[in-house]
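As structure tokens, one chain now follows by itself in the form predicted alone.
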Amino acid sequence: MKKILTIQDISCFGKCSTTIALPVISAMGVETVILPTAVLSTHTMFKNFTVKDLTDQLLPIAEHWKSEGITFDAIYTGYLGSAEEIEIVKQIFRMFKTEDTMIFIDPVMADNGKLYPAFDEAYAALNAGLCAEADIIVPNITEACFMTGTEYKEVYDEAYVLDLLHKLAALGAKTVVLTGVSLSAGKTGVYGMYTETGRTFYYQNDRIDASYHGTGDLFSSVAVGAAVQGMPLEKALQIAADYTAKTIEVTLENPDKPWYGVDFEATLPELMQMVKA
């Protein structure tokens, strides 16, 4: 069985970040292993959430784990909550990067041409340097932007895309995913290029009119998860972009109407038959 190891925050109630990854990958058949950096009541667009940072115990965590003899094929970091943790992140991928290993790494810090509240420029650039240490970035086009010191637009063409993507490549890693990529109306997708070749592709999907926190926690969770396995990567960010659509789909439809987060545990049998076929 394959293993990933996870390092992000936990919200105890809200449907993102851990509480995702590890139901999420698990189902995949994939032993998952959890790294927190804090633990949180509920996902910050809660008022009044409490935070117990974990940056301390990462080190101890992870030198425990090495004392063990034990390995990962893969580590895939989410949000980071300070240029510290993206520090001793990297001393983690030194601890326990083999050629066999992968890193997967999606940048959480910023959407729609904002940078979260937390976060400033120098802390974009920290994760461009983080990023230059994977195989696999996804980010979104605002991360992308700034990561590369590229002026953000909400209205683009492909010639735009493909400046992002050789910028992103330039960074280091491997192979480079933009999220949340629309080129034409009503649809969005991923587009990505393989940074040694060169090589580009793209999968588009419809767009569905409705925003949820936690659906990219979803969608880097489920390519994580196929890729590892062996699954071709555009073949599983394939996957990840249809799972989270129809994920999306039917959280619409529950009239219980859960802002917070996404009926993933509700379309699990679905992912599977994904996964499958």
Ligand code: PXL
Second form
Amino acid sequence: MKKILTIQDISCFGKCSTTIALPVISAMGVETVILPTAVLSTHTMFKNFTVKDLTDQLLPIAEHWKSEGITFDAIYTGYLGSAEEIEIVKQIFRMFKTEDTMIFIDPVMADNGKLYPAFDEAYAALNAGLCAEADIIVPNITEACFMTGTEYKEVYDEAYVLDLLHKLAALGAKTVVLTGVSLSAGKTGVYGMYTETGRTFYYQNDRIDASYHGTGDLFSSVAVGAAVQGMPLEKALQIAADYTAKTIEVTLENPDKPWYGVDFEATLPELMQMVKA
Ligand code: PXL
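Show the form predicted in complex with the named molecule, please, because up to now only the form predicted alone has appeared in this conversation.
Every component of the complex follows; first up is the chain already shown.
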């Protein structure tokens, strides 16, 4: 069985980061090892959330695993809490990366043109340095802008997307994938580029006019869970995009109208079918 280490926070209530990655990747038949960077009462869209930072636990936990001879087929990082954590994550890459380990980085820190409350531009620069070590990075347009010093635009064309992809590729990751790219009305998608060859790919699906916390984490979990099992990357990204869109659609039909997260629990059986097909 393939084994993924995911490094991100635990937001106890709210469905994002580890509370999405663990069930979703496990359901895909991949052993999911978690390294929580912090424990929050909720994600940061709620007011007055509590935070217990776990930075001082990361290396002791990783060193214990190392002493036990534990290995990983992929390391997937999401929301990290601080500059110090980014440095520690780099050390953990060095401890566990072999030629066969896929490093998948979702540099979670911003959306809709703005950084999340805990972060500043210096943090974005450090995240860019972390991305240099990846096989695959999946920033949204806002995160890509902050990491490359590019002006954020709500309305853009393909040239803007290609410029961002080239700047991301210059950071050093092997494959760079921009998420949430909308180049025609009613559509959204992923636009990627292989750094070495410069070959690009674009996949779009219907855009659903709703935004939920945790959908980026859902997308990344599915993409890394599929790719680590040998599915070609572009296909893994397509399934991740389609499944995320489907889950948002199903969430909107829920009469309880959850605002803080998506009903991925209802769509996991469908994910199994998509991955098998
Ligand atoms: O979904 C990304 C995410 C993860 N973890 C925490 C967050 C967010 C987004 O805001 O607040 C704590």
